Structure formats: C-alpha cells, structure tokens
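Only one chain is given next, in structure tokens, and it is the form predicted alone.
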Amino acid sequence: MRSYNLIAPAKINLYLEIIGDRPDGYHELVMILQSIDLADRINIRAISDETIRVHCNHPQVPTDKTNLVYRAAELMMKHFPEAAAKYGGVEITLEKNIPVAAGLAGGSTNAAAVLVGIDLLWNLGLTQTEIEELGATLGSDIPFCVAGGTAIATGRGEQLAPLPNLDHIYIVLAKYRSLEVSTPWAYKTYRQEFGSTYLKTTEDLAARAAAVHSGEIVKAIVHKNATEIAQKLHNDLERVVLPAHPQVLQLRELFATQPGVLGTMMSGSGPSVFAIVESEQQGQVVKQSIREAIPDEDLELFVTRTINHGIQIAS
C-alpha cells in the first residue's frame, strides 16, 4: 500500500489584536503567524477498508473522532466519495514533537498534514488555495499551517497574506507539560473585560486591519530585522492569562532578564512562552539558564528557529 510522511511544523504568533466581535460568534483579528521548525512527523497509508485509523505515540492525544486528524481524514472522505470508494481508507500515524494543548498550532498542524496527504495519496491534484479552504472549515489555524512561512492572519485567522519570510530567527521555546490554557476561556475572558474597546463598525474593523499591514512589525519583518520584531512583539491575551496562571507570567519574566534575549513573549492563548535570541549558541545558552531557574521535570524547553515553508514531504 502507498504511504506519505510529511512534517508539519509549529507555529507561533509574532503579533496577535483582538478588533472586535464577529457575526459568527468569533473574534475579528489580526496576527502575525510565523512557522518554525519544531514540527511532528505524520505517516499517512491506504488501507484496503473504507476506514480511518489513527495511532499516536503521546498519551494525550487521542485517537478517535475528537482528534482533528481523524475529522480531516472523515472531511475527504466526505468530499470525495469516489476517490475514498477507489483507493480506500487511511492509517495515520502520529510522531508528536511539538507539545501538546500548547498554543502552538500542533492538533492544526497535523490536520493540514493530513488534508495535504490524502490529496498526494488519492491523486486529487488540489491545488494549495482548495486544500486551505477545506481546512478553514475545521480550524482557523490549518489554512495558515498548510501555507506556513510568515503571513499576516485576519477575519477569525483564516484570512491569509503573505509576509516576506523569515528565516533562522533563533528562538527559545518554553511549556509546562501539566498546564493547558482553553482558548474559549481566553477568548471569552478577554471579551468580558475588555469588549467595551472593540471596534464596532465594518468599516472600522477593516481600517485596523489594513493598518497592521503597514504597521512597524511588518516593517521589522521586510527587513529581516529580529532586533526590531522581538521589540514589538504584541499578544493581547497576555491581559488575561498571565494574571491568571502565574506559572506563564514567571516564564515570560524570566526571559526578560536573560542576556541575549531580544524580546519574549506568549504564543496564542499559551500557555507557551518563546524569547527571541541572538543566535543558536545564545539559545542553548538561555535554554540552560532557564533549565537551572527553574529545574522542574515538568518544564518543557526548545531551542528552535524560524523556516519559510508549512506542510512538506519528508525526503
């Protein structure tokens, strides 16, 4: 039978706005997405059986319906019946490298992979636009996470302009393993304390968003300029999740004060925190700094980097 490995890399936030309240119920945003090379491994394979079969070596990830994998694997089956009735179902294997319940886009991540896979192993010669549009109906991030690179996100996310890329900004990457922020919690959070300064008309919505577009962190990103991106970094759910999980707030001051750090900060609605350094060498370096602050096993670190790609084949 044939078989696809793909790596689907993580994914963090550089800028993230919240403008204002959307019909449908989600938030208008702005964001800046950029993709980086802590990724997982995917292994995707026909089976003779009209069915989906999920694996996974993390005890937290599950591997039924609930996992995002398995609905986009059920969502091709779905919009192509005939092409699931010729070749069959699929086995999809899990080698998970990014943490979980992170912020950083991993159950997204895995489902591009597995959008982008399907289409490889049933010949279906979508092109990248269609494979994005069906993933939008499942998540706001997988558009962007079959793309990857550096884009500017708006609408609920999934609305997606290119930025220039950038390539091997170093960055240091830190999770508790124990600790999992809900993002509707975030979201819904932020709203109660902070919807009176929301953007009311569609007209307004769509002035702040064009404004990013010429903003000073798109300017820092033209320039490849990492002094200057990690100064502006900006995530407005920092407001309300670091008041409440101090652990979080811990990370982000303890990469304030490391040497060689340009600027840190938390990844979507965390509880992830990444800094941005100097370089490789400076990364290990604040990697074992923070190891010896804080020697908890539960205390995930990464010395990662910046790529310019999402969904690829494994060579």
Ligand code: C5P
The other form holds:
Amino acid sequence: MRSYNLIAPAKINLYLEIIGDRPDGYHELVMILQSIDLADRINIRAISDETIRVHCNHPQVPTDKTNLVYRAAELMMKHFPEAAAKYGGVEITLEKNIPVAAGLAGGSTNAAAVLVGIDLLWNLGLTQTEIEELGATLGSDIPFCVAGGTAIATGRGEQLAPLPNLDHIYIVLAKYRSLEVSTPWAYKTYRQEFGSTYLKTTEDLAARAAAVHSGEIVKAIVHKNATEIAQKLHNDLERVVLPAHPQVLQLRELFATQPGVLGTMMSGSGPSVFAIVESEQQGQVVKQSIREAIPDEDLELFVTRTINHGIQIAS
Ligand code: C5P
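Cool, the form predicted alone is there; where's the form predicted in complex with the ligand?
Shown next: the complete complex, the earlier chain at its head.
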C-alpha cells in the first residue's frame, strides 16, 4: 500500500483585527498569516478496509472523530466515494511538534496535510484552490495552512491574498504546556466587550480590509524590514486574553524588555507569545534569558523562523 510523509508547518499571526460580525456567527477578520519552521510530521497510508485510523505521539491529542484530521479524512471519503471504494480507508500517524491549543493552527495544519495527502493517495488531481475550498468547510485557517507562506486573510480568515515571501526572519516562541485558550471563548468575549465598535456595512468592511492591505505592516513586509514589521504587530484578541491570563501577560511583558527583541505579540487566540529577533543567535540568547527568568518546566520555548511554504511532501 502507498504512503506519503508530509510536513505541516505552524502559523503565527503578524496581524489580527476583528472588524465585524457575520450572519453565520463568525467574525469578519483582517489577518496577516505567516508560516513558521515549527512543523508536525504526518504519515498517511492507504488501508484496505474503508475506515479511518488515527495515531498520535502526543497524549493530549484525541484520535477519534473530535480530531480535525479524522474529519478531514471523513470529508474526503464523503466527497469522493468512488475513490474511497477503489482505494479503501486511510491510516494517519501524527508526530506532534507544534504545541496544541496554542493559537498556532496546529490542528488546522494537520487537517490541511490530510487533504493534500489523500489527494495524492487517491490520484484525485485536485488544484490547490479546490483543496483550499474543501478545507474552508472544516476550519477558517485550513486554506492558509495548505498554501502557507505569507498572506493577508479576510472574511472568516479563509479568503487569501498572497503577500511577498518573508522567509528567514527569526522568531522566539513561548507557550505554557498546561495553559489552553478556547478560540470560541476568545471571540465570544471580544464580541461581548467590543461588539458595539464593529463595522456594519459591506462597504465599511471592504474599506477597512483595503486599508490594512495598503497599510504600514504590508509595506514593511514588501520591504522585508523585520524591525518595521515588529513595530506594527497587532492582535485584537490580546485585549481579552491577556487580562484573563496574567501568565501570558507576564510573558508578553518579559519578551518586550529583552535586548534584541524587535517586537512581540500573542499569536491567534493565544496563549502562545512570539517575539521577532534579529538573528538565530540572538534568538538563542533571548530564549536562554526567558528560561532563566521563568525556570518553569511547563513553559515551552522554541527558536524558529519564518518560511515560504505550507504543506510539503517529505517523501
Ligand atoms: O473556523 P474555526 O473552527 O477554526 O474557528 C474556531 C472558532 O473561532 C469558531 O467556532 C468561532 O467561535 C471563532 N471564530 C470566529 N470568527 C472567525 C474565525 C473563528 O468567531 N472568523
């Protein structure tokens, strides 16, 4: 039976602005999403019986229907019943390196890899856009995870416009293992506190998205200027997550005072916090001094970098 090994990178949000409500209960967003080198590895294998089996090395990750990779495989079986009948089921083995429930799209990037992997296993010949459209029905971040690189995302987060590649910017990333933030909670709390400021008309929403697209942070990305990008980082969800989680606020403040840190921000709905630094070496120094300031085993620290791709086939 054939099998593929795929690399599924995490993402960070260089920018996240909540601009309005949507009739489907989600939010209208303007985000700038960036793939990073921290990645999960996924093996996907055709099996003769028409079932979906998921294995994972991480004890916190479920292997049943609640895992987005299971739902991605199920979606492909429903969408392509003839291929499922011809090729059978799939066995998916996840090697988790991306912290879970961290605001780094770990689950979404795994699901994106499964869609790409099944397309290959079943010789479906789908275009990247077709895979992204299937992914959008499972989660707002999945289309970006398929494409990767640097992109501006609008709508629910599923409408993508690529931005120039921004690879080799070094990042220090921190996440408390035992701390999880529920994304629905973060958005719901934001709506309760700041919903009165949301833009209402289609014209106003489009104008705000266009303003970000032609704004300062995108200019900084075009110029590949890490210092300017770092000064323009923004995440509206910090307004609800930081007051609720003093540990995250403390981490955020500690990063901001480290020599060599160009800028720092929470990613997505948190609780991971990242800092942009000048070099890998500087990243190691920052990592070390955060470790000394917070000698807590529960705190995971990574030095990583921006990359210019999404799901990749390793073999
Ligand atoms: O799309 P995804 O399943 O990743 O979203 C998780 C949750 O985040 C949603 O159930 C919703 O509560 C919130 N969300 C939102 N607006 C978005 C994206 C996500 O309110 N654009």
